[in-house]
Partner chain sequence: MFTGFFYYLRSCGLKVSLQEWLMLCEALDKGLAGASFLRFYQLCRAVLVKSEADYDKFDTAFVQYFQEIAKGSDEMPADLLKWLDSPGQTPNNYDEEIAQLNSLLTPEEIEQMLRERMQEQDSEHNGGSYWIGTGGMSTFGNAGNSPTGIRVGGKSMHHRALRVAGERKYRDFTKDRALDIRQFQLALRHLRQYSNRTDEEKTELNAEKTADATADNAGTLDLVYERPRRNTVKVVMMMDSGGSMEYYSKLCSTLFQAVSKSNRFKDLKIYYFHNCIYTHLYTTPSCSYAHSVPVDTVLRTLNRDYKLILVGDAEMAPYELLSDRYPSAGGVRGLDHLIHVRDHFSHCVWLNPSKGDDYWYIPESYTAIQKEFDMYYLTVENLTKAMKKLIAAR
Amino acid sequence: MSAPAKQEFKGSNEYVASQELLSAVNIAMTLEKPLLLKGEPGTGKTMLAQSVANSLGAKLYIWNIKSTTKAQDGLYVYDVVQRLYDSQFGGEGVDNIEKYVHLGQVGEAFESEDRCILLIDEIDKADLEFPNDLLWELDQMEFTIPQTGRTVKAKQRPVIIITSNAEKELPDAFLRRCIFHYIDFPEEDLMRRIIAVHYPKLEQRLLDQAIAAFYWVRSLPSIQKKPSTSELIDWIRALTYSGIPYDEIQRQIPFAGVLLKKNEDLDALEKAKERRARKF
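Could you give me the structure of that single chain in the form predicted together with its partner chain?
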């Protein structure tokens, strides 16, 4: 097998990644193993796949996992009912079982002529045994459709990116086959670069105040659901439109509802603000 031209992912204009994440992506691509990404919600796990696809100019297949998703759904679906109906009313090509086998996202990715990206999003949403059911397919990059006897084999091994929100622990056998990376919550430096990508013309003082307030809110122990990057980005948008004096941002924390989504957390923030006001 001739090795494909070596491609490297170096991040992109719209996605700022840490150096560790970039090297994890490249390790996974070179070893042709699935890359498993874990991390707090809102750290850009799903965005990464899009960005890798853009920068390699490859097609992206997204398989969103739900609690009812079965492993086979991603491979193929055999529409037996349609076939029965067609045979009843003499539709064309009923003999051709192939016509009633529809490939899922994994099947499509395997069939793709060029190397593509396959994103299996939020794998932990599915049943406990779900990852185990995919072991063979992801290892060998092939599966057989019993109805037609056809074997779908990857023409070019796709780059597989799997995300998990850590709702369920994944089985060991599955983990052994993956490259793992935990996306850290961005530290201030990285966060500034991320925001610069979204708002290139933001005023420095507003940014300083917003970031200070944001990390203060995150550091409060009483907050149950910590605000994430995407919430900070929305919040900064709200702040720029409101025209609130910059010095007030850190003290008042206006539009806290954008950052915090739970009532309990908003109450906790109010209490923390009172405590802080008393201190100074």
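Following the display of the form predicted together with its partner chain, present the structure of the form predicted on its own.
Shown next is a single chain and nothing more.
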């Protein structure tokens, strides 16, 4: 496995990142350790991997983790059912076991001739032992396929980005091997920069009203699922199409179902609006 040329991630026009996040990415690449990202949904954890890949001109491999995902799924899959089927119905090459072994996203990333980006997305959805089952492979950058005896070894150590929504705690042994960064929810200045990427010609009054209303909704203690950046972007699109007077945005919070996704939160918003109206 050859040493990769020094690379640096500086962000992109499509992805606005804080200086702390940029530093975390570059430290992880320099130390050749996985970057573990935590943060509430909608803070751009998954999009970061695509941005890094675009910035470095590297291929992106995405392994989406589910509750039923096993560590081996990302390494390889041995299709024993297809082999059995072929043996029963006279298929050719049944004795060639390699034919029935298919590499997963980790395996494909290891076999890449060029340095690539490997995203292990929402690792906390899997069971508690899942991260520990990957320790050897992520440390040594190799694994063996028992059915064939072949060892798959990384030709170039990939940049590994792992995301977690903190649904459950990850094992200490796994955490020790990662560079950790928590993505804070964007403050107003950074949020304005993010919105400018999506709506470069947005009217200032609409932006000001939407931002003020959005952060007011997020500040309500009774809201269980606070709206995220992606929901704000969708909401602004709805506002631009609606033609609603800008001065009414903060008072009405129209199309609240774009921001809030629970009945309890919508009810809480209506009560907060009523309390606010009585004050004024």
